[in-house]
Structure formats: structure tokens, C-alpha cells
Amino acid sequence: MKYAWLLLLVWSALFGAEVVEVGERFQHSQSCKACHLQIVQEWEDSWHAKSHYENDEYLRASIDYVSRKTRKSLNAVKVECATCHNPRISVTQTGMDYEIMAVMELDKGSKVNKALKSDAISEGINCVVCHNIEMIHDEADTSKRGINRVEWTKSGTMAGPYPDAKSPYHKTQQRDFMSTNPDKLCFVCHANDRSSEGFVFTDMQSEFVAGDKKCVDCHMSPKKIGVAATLKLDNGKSKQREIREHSFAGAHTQTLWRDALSLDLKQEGKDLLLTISNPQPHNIPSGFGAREILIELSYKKGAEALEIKTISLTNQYISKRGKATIPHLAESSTKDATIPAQGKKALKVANVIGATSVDVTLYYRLVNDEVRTMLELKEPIWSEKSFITSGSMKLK
């Protein structure tokens, strides 16, 4: 009976609003394969499919780091991150009651632990995250993200882009955020990334320049004719439709970087003027804050290599104690190093004395050295360089 009072307090506490429960039949993408095989296979190789603590080293290391630095329980931080990474979770917040439980190791049977171990969230951003949304509250306060910005359909009702879609296995609804306004769906999570100090370290929605390009044109694919569902409901045939790929290409996709930026070189006296142009509708780098553009300048005298200079365009993040930290714990950052959407950034670099030519190459990295070291990331992808573009110039 030693902890009876504590247990009573904890079990009666509120753990945030519960989302609509996902029926067992729809919890896993495997159930969707019978009719949507190609789409599910594309999704399986995507980073949306890895949007889970167990499957993403960067997410896992960040959660562990935040837990250590803030002295919050690991599960409490997991629940906070689930707002976007596991938005079908049934517990949306924790409190001091849970922290007491966790410290005393009395939380094994709690709602929080059960929610984090539920099969309903084991696949991260899967079919029933995007296709079970009833309504998006884009009028909500900008601090509201992910699970706090949507209303869910009843389990077994799928939202999609087609007004005439039919299925014998689930109900269907057409929604404009699946057809005419897909950016609205992307910005449910890909906007207003805030640290624990309330500092917005990335806001892709505010930096986005609306125009002919939509998020899905690059990160899914341009529309093409294909089959969304293999059910033969169109006069004994599968219906041909305009579809998009579900591989969700992104910063981790090296081929997406080729020629994503352009480079112009000019000599001004003893200096080299580099102008980097960004034709994309969002800033580069963008995303989760620690990303980086690398500029490598290789100086030569004839065929002889003289010197290689490397310039990093990335943001450094500062904690409330004035020390370097990761974006999710930052109170501030250094001057914005990104290249603005449909804008330019000019840099002046002193040339190497005696050099007769220079080769300049732009690369992209997912995580800069500082954050990669803090998080002790081991997987090669975090330090790999993706080629963007290059240029050469003879020097006077």
C-alpha cells in the first residue's frame, strides 16, 4: 500500500485528448496491399515509413538527447515528438504525475506506455495518418502542429483525391487537401518546428513561395496516368487515374539534389564572388534545422593543386545557457545561413595567391558536423555529401 495514493493520483490524471481509435483491420499497411500494392511498396521505402523511434537514428538520438538534457522521462519526450512522428497515438501529452511514475518505475502498465507500444503507431506515418484525416485546422494557432491540427475520420473511412472512388473494404471521402490543395496537408507537420524553449527553428510554411509548384510535385511526383487501386470495378478493369508516387523523396534522396541550386562565379579583384540561386519554393537548407550546404573551392596553378577551401552554410543553435545545442533545445540561432526561396545568396572569398583557376562544387549534407557529433550519429547517411552543381573559372 506504500504507493497506493500515488497510483490513484496517476490513474485518475488526464493524459491529453485521445485520437480516434484505429481499428485493428486498418492499423498496418499490409492490409492495404491487396488493392494498393504499388503505392504501399513505394511507401515502404520512404522516410514516412521510418517515422518512429525504433526506425530512425536521428529521431532516436534526438529524443534521447532531449531527455538527458531536460531531465524529462524518455517516454514523455517520445509523446511530444509523436505529435508529428506518430500522430495516431492515443495519449497526446504527459504531466508531472507521469514523471513521478517514471522515476519510481511504476509506469509499466500506464496509458502512456501502452500507447507508445501500440501496433497502431508502429509504422509511423502510414496510410491511416494521411488518409484518415477528416479536417485540417489551418486557422489554428501556429504552435499547433500534427495531431493538434487535424480531426480524424471514423476508423475505416479513407480520405482521398477522387470524388468517384469506391471500395468494398472501406468507405471513401474526397478531400481538397488530397487533390487541389495538397500543401495544406504537408504543412500539418512540415511547419513551425519549435524547440523546447519555444524557438521556431524551421518554418517551411512561412518561407514557402506559392506558385506553380506544389510540395507533392517534387516530393511525390508530377501526376501521371496509372492505377491507384487494382480492384476491377471499371467495366471489369482497374480504373486508370492521375496518380502520384508515394516514395516521398526528400533531402535524403541524392538524385533530388542534382541542379537544385545554380552557381555563378565572378572575379572581383583578388576575390571570387559566388552567387548561389535557389529556384525552389522553399529555403535551402530547410527541414529539421541542422542541414548544410557545403561549398568546396579547389585552387590550382596550371595542373598543380594549391589549396582546397570549404565553406559551410548552416545554422548553429544556442541554448539558454549560451552553449551550442541541437535545434530542438535552442533558444536562438546564428544569422540565417539559408538561401531564400526563389532568391539568391552572394559570398565573397579571397582567392589563393598564385592560383590560375578555381573549381567550385556545391554539396548538401543532412546533418552538420556540430549536431552530428552531439548526437553521436553513426549511420553513413548523416555525413554523406549529395552533389548539387559545380562551376570553374580561370583567374587573372
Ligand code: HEC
Second form
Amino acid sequence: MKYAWLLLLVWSALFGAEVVEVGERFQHSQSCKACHLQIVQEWEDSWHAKSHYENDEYLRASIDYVSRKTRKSLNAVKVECATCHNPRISVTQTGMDYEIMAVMELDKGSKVNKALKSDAISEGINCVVCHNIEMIHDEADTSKRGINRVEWTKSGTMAGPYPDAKSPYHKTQQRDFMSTNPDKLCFVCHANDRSSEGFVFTDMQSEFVAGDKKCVDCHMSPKKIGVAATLKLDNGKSKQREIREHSFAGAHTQTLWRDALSLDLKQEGKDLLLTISNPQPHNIPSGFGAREILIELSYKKGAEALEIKTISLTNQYISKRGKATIPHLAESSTKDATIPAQGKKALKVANVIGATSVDVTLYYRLVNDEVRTMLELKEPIWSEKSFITSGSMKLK
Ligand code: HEC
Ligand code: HEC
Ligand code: HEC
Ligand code: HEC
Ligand code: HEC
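Please could you give me the other form, the form predicted together with the ligand, since above is the form predicted on its own?
What follows is the entire complex, opening with the chain shown before.
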């Protein structure tokens, strides 16, 4: 027994991701404001900034649920999820030794507890996550993500897009994943998200259709002229640069869903043929599991409403015991319900007898009914419907 523990300890030391401590001066976005105010404010509104147990209800409820169902300590699960959600954490793995301490409530002053409480991770995916990457191990196994896929720069060195940037506050260095190949940076985390059973429930990397647009073109902004730093360096002026917005806007921003998909309607005898096309280079829904598309069909006879049908496109996640569960505990899921990248999905729906017209509306929802109920999510954003597109047709 003693030796088994020893083995575990040695194993953690060998395979845990390398940690580089971030100096106090660089830990928080607050210290970048003096010269990069605009960027900090844009990032603050993004969900990258909310990626922490305390700041995202859905993340918190999922972590609680995984801990309860797997009987692992809450902190061990938090450390696991930190791999991508809080990558500047100072403890990257926990073992049986920690589980025993946690059960005996001897973990109060432990490294794990300190790491999780630390201010250094409270900002989630902040400046010193993306800009302190020295290199990305693209050759690594596809399952290795987040902290297991990167090496960090020395504290105080910022990787960025420019070969000639000079700053009095920090060192700078250019990296390809900040300039020519930024998709590589996004795929450090936005790929191969898998459950405790090894089931991959999201993989943006394998479904992505590479074209002329990169992730940053749509989820930051197209390049535009502006200043990267407001500090006046060039003869009393700030340097003009090509920059992008740090908005990272996505699924939580309702206005972005408008026209993200398109809809085509046709009558085929007693059926309505509904074709949904996805012009985006990745599947929709994609991203996190349990996202949903709702199709509402409202049938009318003249001006009189006859019937409303609702169809849900979402996946159901099944545990190894064959029960409904959340993506992170799934062994499998029902058939993929997403609309493929730059592809289509066609559905046939029987018309309501007597109807003379139908209005069809597509909506998006962050969490489907099943998972929302399981996790008892309270905040309205998880169930709100974002409008995507609509269409109408006269029926014969
Ligand atoms: C999710 C990753 C990510 C995070 C988090 C992030 N950045 Fe960036 N940042 C990028 C990428 C990618 C670029 C390169 C954009 C380009 O020019 O194509 C960039 C560019 C920059 C630039 C150069 C100017 C520009 O807009 O291109 C500065 C300065 C910068 N970031 C500062 C910050 C600061 C300060 C924070 C924290 C508030 C931050 N970044 C957070 C990914 C990130
Ligand atoms: C005292 C001012 C100042 C502070 C504070 C500051 N920076 Fe900078 N930063 C600059 C200047 C100046 C540049 C160069 C701008 C240029 O060349 O256009 C720069 C450039 C950058 C770049 C681009 C580097 C490249 O090679 O492309 C990044 C990334 C960056 N800063 C991140 C940060 C982060 C993160 C923080 C906070 C931890 C921070 N900066 C704090 C002044 C500052
Ligand atoms: C270190 C891991 C990591 C990296 C690198 C990363 N992301 Fe993220 N990203 C996340 C996590 C985790 C979330 C979910 C946060 C949450 O909702 O709590 C997220 C959320 C998002 C969202 C969803 C926002 C919303 O409102 O739904 C978008 C869009 C996004 N990231 C784009 C990008 C782009 C573009 C890049 C590359 C420039 C990138 N990310 C790099 C981990 C990462
Ligand atoms: C041509 C523009 C475009 C490109 C390129 C693009 N996306 Fe998207 N993405 C969208 C649109 C539109 C949506 C749906 C509305 C929204 O969430 O912004 C979306 C949604 C998302 C979502 C939420 C998905 C969901 O179903 O919940 C994530 C996460 C995301 N994108 C990440 C990425 C990453 C990572 C890349 C690069 C591999 C990328 N996107 C490339 C346009 C794009
Ligand atoms: C491989 C990296 C990775 C790991 C490890 C990871 N996540 Fe995530 N997670 C992401 C990314 C990227 C997103 C954003 C996807 C999107 O918005 O569509 C995300 C989003 C989420 C969301 C949705 C948040 C929201 O606001 O909608 C939840 C919930 C979540 N993760 C839970 C967890 C839990 C629980 C764990 C640990 C058991 C975990 N994640 C581990 C990458 C990861």
C-alpha cells in the first residue's frame, strides 16, 4: 500500500504539466489597463473572463454534479477542469493521496486548496493564458489539451503578433499562433473535449473546414487600423497597428445568432420539407455539449392559429449505466443532431390537416431541457431562446 502511494506520487511528478508561476505584476488584467485599456475592457465582457467556478453557473453546477456522481472530491474535479478553464493553476493533478486527505478533512492548508483559492486563476482565460504561451505541442496526442499542450514563457514575456514590438513594462516576442496561424491557439482548448469515459462530445478541430476565415476573423474581429498600446512611444504618438477586437463573442451573445443558419421550405405532398443550411466553417450547434436548436412550426388556417409544433435538435447523453446524464459523464450520445460545417440538414414534417400556411422559426438555446433540469440551472440565460431565422409558406 505504501509503495502504491509512492508510485502515484512519482507518476504525478513525471506526467503533470509544467507550471510556471506568473509574477504579481502580470497576473491580472488590471495591470495591463494603463497601456491596453480598450483590449482589457473588451475581454472583460467575454465569457473567457467568466471561466471560473465562481463566475459561471453552468460550469459550477457541472463540476458539482461530476463530483457527486463520481464520488471524487470537489477540488479534484475542479483541478481536472482547470486544464482548459483555469490554465494558470499551480497544481495540475491530484491523486489518491489528496482524495484521502480530503475525506479526512486534512486538506485545508494543502497545495491543492491554495491553488484553487488563488487570485491568479480568478480571471479564467485571461491575458497571461494566451500571451504567455512559449510553444504549442501540435504533435501531441489529440487528447492532450489546455495546459497539457503548451509550454509557458518566462513570467513577463508576452507572445504577440508583432516582430518589432517594444514595451517598457514587459518583454515581447512574436509567435506564429498570434499572427499567421491563430487557429492553432484556439484548438489548444476548443477541441477534443471528452468525458470521464473517454467519449469525445465536442471536437471543433476535426469538424472545422479550413478556408479563408480563421476563428479570430469571426470571434475577435477582422483586422483594422488602431493602436495596440496607448503608450506614446513614436515621437510622442502611439504607434499605428493592425489590431483585432478582444470580444471573443459567441454562443452567449444573442444578437450574433441572427442569420447564423439559413432555412429553405418546400411542400412535398402532405409533408413540409425543411432544409437548414450552415454556412459557418464549424458545426452548429457545436462547442459545448447539450446546446440546442429549436424549430417552431406555427400552422394557420387563414388568420386562425391551428397548432404549434416544436422540434428540438440536440444530443442526449447516456452514462455507462444507460441513464441520461451530462456530457462530462457520458459514455455515448444519441445520433449527432448538429448541422454540419458548410453543410445541410433536411427534415420532413407532416402538415397539419386543414392548415393553409405555416410560419417556421429557428432558435438557439445554450442548454437543453434535460441537462438544465438535471443541473437545476436557475439563471434565465440558459433557457432563453436566441432568434436565428424564420420563413413562411402557403400550403396547398
Ligand atoms: C483567448 C486568447 C487571448 C486572450 C485571453 C487575450 N488575447 Fe490578446 N491577442 C490574442 C490574439 C490571437 C491576438 C492576435 C490578433 C491578430 O492580430 O491577429 C492578440 C493580440 C493582442 C495584442 C496586439 C494588438 C491586437 O489587437 O492585435 C495585444 C496588445 C493584446 N493581445 C493584449 C491582450 C491583453 C491585455 C489581454 C487581457 C485583457 C489579452 N490580450 C487577452 C489572443 C488573446
Ligand atoms: C506601461 C505600458 C504597458 C503595460 C502596463 C503593459 N503593456 Fe503590453 N505593450 C506595451 C507597448 C508599448 C507595446 C508595444 C506596442 C506596439 O509596438 O505597437 C506592448 C505590446 C504588447 C503585446 C504585443 C507583443 C507583440 O510582440 O506583438 C502584448 C501581447 C502585450 N503588450 C500584453 C500585455 C499584457 C498582458 C499586459 C499586462 C500584464 C501588458 N501588456 C502591460 C505597453 C504596456
Ligand atoms: C486555454 C483554453 C482556451 C483557449 C486557448 C481559447 N479558448 Fe475560447 N473558451 C475556452 C473556455 C473554457 C470557454 C468557456 C468559458 C465559459 O463559458 O465559462 C471558451 C469560450 C469561447 C467562446 C464562447 C463565448 C460565448 O459567449 O459563448 C468563443 C467564441 C471562444 N472561446 C473563442 C476562442 C478563440 C477564437 C480562441 C483562439 C484565439 C480561443 N477561444 C482560445 C477556452 C479557451
Ligand atoms: C465565418 C465565421 C466563423 C469562423 C471562421 C468561426 N466561427 Fe465560431 N461561430 C460563428 C457563428 C456565426 C456562430 C454562431 C453565433 C455565435 O455563437 O457567435 C459560431 C459559434 C461558435 C461557438 C459556439 C457554438 C455553439 O454551438 O455553442 C464556438 C465555441 C465557436 N464558434 C468557436 C469557434 C472556433 C474555435 C473557431 C475556429 C476553429 C471558429 N469558431 C470559427 C462563426 C464563425
Ligand atoms: C479540453 C479542454 C476542456 C476541458 C478539460 C474542460 N472544458 Fe469545459 N469547455 C471547454 C471549452 C473550449 C468550452 C467552450 C465551448 C463553447 O462555449 O461552446 C467549454 C465550456 C464548458 C461549459 C459551458 C459553459 C457555458 O457558459 O456555457 C461547461 C458547463 C463546461 N465546459 C464544463 C466543464 C467541466 C465540468 C469540466 C471538467 C470535468 C470541463 N468543462 C473541462 C474546454 C474544456
